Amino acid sequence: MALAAIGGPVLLAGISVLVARSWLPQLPDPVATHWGPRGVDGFTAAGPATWQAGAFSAGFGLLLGVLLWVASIKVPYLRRGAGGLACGMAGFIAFIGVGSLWMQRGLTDARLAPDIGWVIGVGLLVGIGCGALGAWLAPGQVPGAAETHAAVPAGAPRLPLAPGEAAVCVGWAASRTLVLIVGGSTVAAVVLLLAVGAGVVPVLFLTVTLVALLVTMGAFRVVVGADGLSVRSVAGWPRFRVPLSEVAQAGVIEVRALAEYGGWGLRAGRAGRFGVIMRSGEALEVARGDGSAFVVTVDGAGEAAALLNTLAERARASVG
């Protein structure tokens, strides 16, 4: 976990500094470090500029990595996310710094530096790639760590099923608020980029990225059945699963999305809670054997909780 969330940003920062320093004899002094609607409008001495990308990359990446790493101690679902976000942010910042210097090699005057739009666009791709690698390197949940053999508490709701009778509960978790936020952000970001004279590449890439976010996070299919709880985006990913062997107890809680989870989407809350929070109101909460809990806001949460408890109890009885 620490290797991805902390070691990843440090490695990316170190590589960016080594590459930038190797170009120092070929760079103008000062170099361009800021672009506005009319081109270059900010400069920095060449020597310090070769360190800036690494410093910002390491700083932001480490801060994000450490914060998420600490949070993941209580919320196992955050482990891969911590490595992915830390490495993704570090890779994005490092590439922009190195790319902006690469464009200026051989120039005698930094004011002649070309537009940086393509660097930002490619940097986003690099950031996504580094994030995916960081998430892959970070350890996921330890298999079996959340399993429990304790009986489902007597007071937990049950759904009466005849011996051998099968049942499935299917629902949807969706958020109009999230659609409005992401949709509005997309329009605002595109207008802002066009207003400052950004190139086609960053505008197009940002639009595609935000639309992809909307598609993957806008709605989730929730299924409770013989395999436990399954929550999957309509896009197929992300997806989450709580097998019956990990269900300590399922119940219904009232969720305040903004106050308790800080917003909508994939959110972490207090006391080891993590889940798909698409709105405020009724939610299914599944306590797991390791003390963590998975929460999903879905209509019919009471029926889903009762069925999950019944199936978990039946699964333990069959093993015993």
Contents of the next structure:
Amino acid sequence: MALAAIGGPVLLAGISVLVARSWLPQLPDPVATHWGPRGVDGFTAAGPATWQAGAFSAGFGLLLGVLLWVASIKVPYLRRGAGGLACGMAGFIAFIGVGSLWMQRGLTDARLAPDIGWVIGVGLLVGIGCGALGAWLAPGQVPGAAETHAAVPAGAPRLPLAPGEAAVCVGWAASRTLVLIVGGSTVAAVVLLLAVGAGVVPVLFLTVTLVALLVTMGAFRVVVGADGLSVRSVAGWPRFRVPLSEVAQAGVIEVRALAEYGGWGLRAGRAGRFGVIMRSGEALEVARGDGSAFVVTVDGAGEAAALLNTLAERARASVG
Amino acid sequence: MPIYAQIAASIRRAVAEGTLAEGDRLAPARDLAEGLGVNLHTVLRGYQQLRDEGIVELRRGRGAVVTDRGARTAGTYAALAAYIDHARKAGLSTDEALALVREGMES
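Hand over the structure of the form predicted together with its partner chain; the form predicted on its own is what we had up.
Now the full complex is given, and it begins with the chain already shown.
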């Protein structure tokens, strides 16, 4: 955990400083460190410039990493996200720092520094790569940590199922509004970029990013059945499961997306809650054995909760 | 009863009871298979049986949709349950009750 969320940003920042330092003899002094709409508009002495981006990258990455790491103690779903976001952000910033110095090597005057657009573009990709690596390195949830053997509380809703009878509950966690907003802004942004004469690369980059966002975060399939709860995006990833062995109790709650979760998507809330929050209103809440809870906004949450309680109880009875 | 037939029966019953109306979409077979812990082809076979009976239509991209013919059977199940109840109270045997049904349907 600490390795990815704290070691990752420090390592990335360290590498960027070492690399930048090695170029010091070839850099102009001062070097360009800020680009505005009309090109270079900010300069820094070459010496400090070689470590400033690294320091910023480490600081920002560490801040994110530590914040999420602390949050993940209550919300185990954030464990991978902590490593991923910390490394991704640190990698992005560190690359921009190193990249902007790399293209100034051999220049005598920093005012001649070329445009920084491609550095930011490649930096985004590097950031995504570092983020994926950090998320992969960070340990996920400890298998079995959320399991429970306690009986499902008597007051929890149940579904009358005959012994041996199978049942399944399916639904959508999706928001048409959210899809329309993201889809609409994609189209608007592409039109705008084309109108101002932007190149093909940024337009393509933006389109691919937003379309990827839509298919991975736009709509989720919710299935309650023999394996417990499964929430899967239409793209197949991301996917969340709460197996029956982890279901302490399922119920229906009213969710206020903005007030309680700060927005929509994959969100962490108070009291160890994490979930797929696509709208305000009725949601299925599954309390797990470790005190955390998974929440998903879905119509017909009452039936889904009753079925989940019934199946969890049955599974526990059969295990003994 | 094989699993695919059980799946078909429970959907047939939901249509007859009016829980599923004309134009309603059945759950994607993949989700149903996952939730029931059975093979996808088992669910698809159940859906195909319902299609052969004319209760649902299978459309590419839209999945299985309840047909108007299927929806017209809504209420039949409830009426049947009431008839069985009456028949039992009247002390009719299964064969006698069935004979009455056959007589009524064929007259």
